[in-house]
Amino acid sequence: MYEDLSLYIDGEFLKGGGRREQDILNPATDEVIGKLPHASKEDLDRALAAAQKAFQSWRRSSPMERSRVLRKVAELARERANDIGRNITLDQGKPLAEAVGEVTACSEHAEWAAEECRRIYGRVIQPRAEGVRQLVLKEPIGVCAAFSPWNFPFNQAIRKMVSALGAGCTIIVKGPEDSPSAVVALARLFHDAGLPPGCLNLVWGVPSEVSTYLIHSPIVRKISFTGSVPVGKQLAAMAGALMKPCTMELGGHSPVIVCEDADVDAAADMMAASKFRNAGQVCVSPTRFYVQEKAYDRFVARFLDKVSKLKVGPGLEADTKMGPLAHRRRVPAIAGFVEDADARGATILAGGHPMGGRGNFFEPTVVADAPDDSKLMTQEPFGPIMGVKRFKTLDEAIERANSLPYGLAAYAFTTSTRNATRLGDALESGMVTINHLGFALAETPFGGVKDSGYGSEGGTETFDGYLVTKFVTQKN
């Protein structure tokens, strides 16, 4: 059965009594599955009262407890994770492979922040004056907004919360209303865990009035948000006229660059794989393709081969490799990048056509020789959708990767440690993998620069943008 759906207060899973409802939609089947209850104004400001609450003793537990609040949360996910991940199939559309490995491979975000939040440390410093003692002070920053999107229901929204949850804070989530089960599961695997009441509350409603409406409390004391560029600056902008600080993922739009060095029937492999999961509806997800001259016909041969092959349909299929986009409105927004393409000279190798009947389904779609300044090579397409040109010198792959305003994410493949080295250094992104798929790991910082956000969740970086520093000095 499909998730029961609802607010998550001070401990209290929250439905009915008036409110307003959503239906949620089955991509694959265009079928009602579920109702989402909407917060009303009292259900938010009892969330921000049992988070202001609960911070008082949550930020003084001991990294221990947090720890084994973490840990726990990671076991649990790992004993429901089919069952999570087959309900994100039925809401979001990806394949069930993919849904269930988004829940298996997150519990390690669990686990990663269980082990650096015994960790947080602040220092000594020497003093000047004999009997003066200086301290600096790591503190939890205190209530947490945080707002996560639908195309990883789980995986964003467990990055926020074990981030703000193992630093010490307490944390008001909002997740995607479109693909809510994931995050309700999560509620429930932190609740089940024993995390006490207060400290985690989930939220649904109009995106913007729960934004609003949080953001400008003055109990809430940071915010993170994961989606769209200009989301995330309309929300900047509001935070940073109230000094609070934010941690933003936003857009990206990711190059990718192939030497003729490179072992090219790998690169075309990874990249093929890598392009087509969740239906391109991936913030990293590589669109922009550049080849050197000697491999670009080979590349691309062996690129329509692994699309050829790609079983497109309802995610709950055995051998579906590609489910439907999550949005009704995303269908027409893909038409409209090929036919932006086809009329401006681009030549469509692949693709390019929604697929009828139901759900909101659309090709693997291949796109060649899109001019620079078409919308394929210039705005996000979060799609099954792709744009591959030719390139002569490395100079030239590298401006055309860094023309647009996105930092987000890059990729490159190459033999030559020389020009590896150069990519690395050169690429105007927050993160480059070079001859492989390195993103996303708990233990690595994910985050980037330019319009794609900043700010980092994973890695040791993970607590950073969740406490403050104090410095204390005294005098015997």
Given for the second form:
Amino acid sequence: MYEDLSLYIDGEFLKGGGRREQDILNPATDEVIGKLPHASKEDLDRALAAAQKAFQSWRRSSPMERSRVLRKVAELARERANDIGRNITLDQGKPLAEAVGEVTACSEHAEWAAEECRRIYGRVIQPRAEGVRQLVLKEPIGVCAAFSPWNFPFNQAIRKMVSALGAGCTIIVKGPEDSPSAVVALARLFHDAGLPPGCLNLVWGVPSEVSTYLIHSPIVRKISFTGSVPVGKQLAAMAGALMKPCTMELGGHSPVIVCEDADVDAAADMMAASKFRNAGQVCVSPTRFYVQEKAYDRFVARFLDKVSKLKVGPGLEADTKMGPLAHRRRVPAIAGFVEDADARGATILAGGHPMGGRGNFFEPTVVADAPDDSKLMTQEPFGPIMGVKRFKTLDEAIERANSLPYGLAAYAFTTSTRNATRLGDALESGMVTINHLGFALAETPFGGVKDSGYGSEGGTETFDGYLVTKFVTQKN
Ligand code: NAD
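Structure of the form predicted together with nicotinamide-adenine-dinucleotide (previous: the form predicted alone):
Shown next: the complete complex, the earlier chain at its head.
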């Protein structure tokens, strides 16, 4: 059975009641699999009031109590991972193993927050005068509004929930209307784990209407958004005008630098697996490949061999390695990158076309020699497509890697320690992984620089955006 889609407000799962409903489609078959209730203005007001009321007690809850709820969420998530994963495959499209893996791996975020929330400390500053006591306190910022995306519906929502709740905040989440089941499942996990009513609220609707309403509410004190750069800039500007801090995890256009001294075969194998995971709909997906001249032919041949063996199909079929794009609008978007590259003299080495028939399938696509100023090499493609080009010197590769406004993730392959250190230092990116795939673990920070946003969720930084610093000085 597909998830029973609902709102979750003040501890109640709500639907029907004359609320507007949106059809949820299976991206592999175009079939309607569910009806998603949209929140009315009254629902949003109720969620705001519930979050505000719950904050008064949750902010004073002991870290042990918060930790207990978060641990229970992780335990229940693992128990339910197969069902939650299956529903992610049904509404988002990714292969079942990836979907179940998303749930089990990301349960760790709840455990990490459960551990770290017991270590939210302040400090004591030595006074200048006798009898003065100077304290730095870390307090939860208040009611948060979070907007989570459709590509990793479980992963992206749980990070925001556990960061806010672990810090002692309450939160209203607007999940992704394109793939909502995992976020409803998350609300059930928290409900069943004993989270008090009002601490977590889940709403759905027209994204711009809900975000505008929540951000403008004086009850909301902090915004967290994961999604595209243009929407992130709009929301950050709105929040900035109201002096509300944000965590913004936006798009990327990740460079991959393969040096000629690298283990080229290993680099090609790792990157081919990583590139087409979730059909390339990954903010840290490798997209711009710069391969040093002597390694180029070997890398490209090996990469193309892997791509030729990639089975594309519905995510519930056992041998599928890449599913459909999550929704219909992404198909012409990816085709647009191919058309522009083709018109600009690039060579399409593999794929390049929608796969026709039912569902939003697009061929895994490899494009060589698209000009540096082409659409593919300058705008985030967010799909199963990548560009590959040669470089001569490491200086040149670093300059090209850093040439865009994005700065989320970067990949590099080299056996030279000197080169590795240089790349780690020089790449303008929130995250750099060298010779392996090392992003998005619960204990490591996840976030970007430049247009890719600011703030990190994960790592010991996970609560930074959800706490405020208060200084208390006292003379007895
Ligand atoms: P989009 O820009 O229309 O939407 C991106 C996300 O933001 C969606 O989840 C959408 O529901 C939400 N959104 C859109 N307008 C909003 C608003 N005014 N208020 C609140 N939320 C809003 O693009 P799309 O076609 O859905 O997705 C493609 C683009 O989204 C890609 O270019 C990629 O950059 C970005 N994206 C990024 C991530 C990420 O992990 N950083 C995840 C999903 C999508």
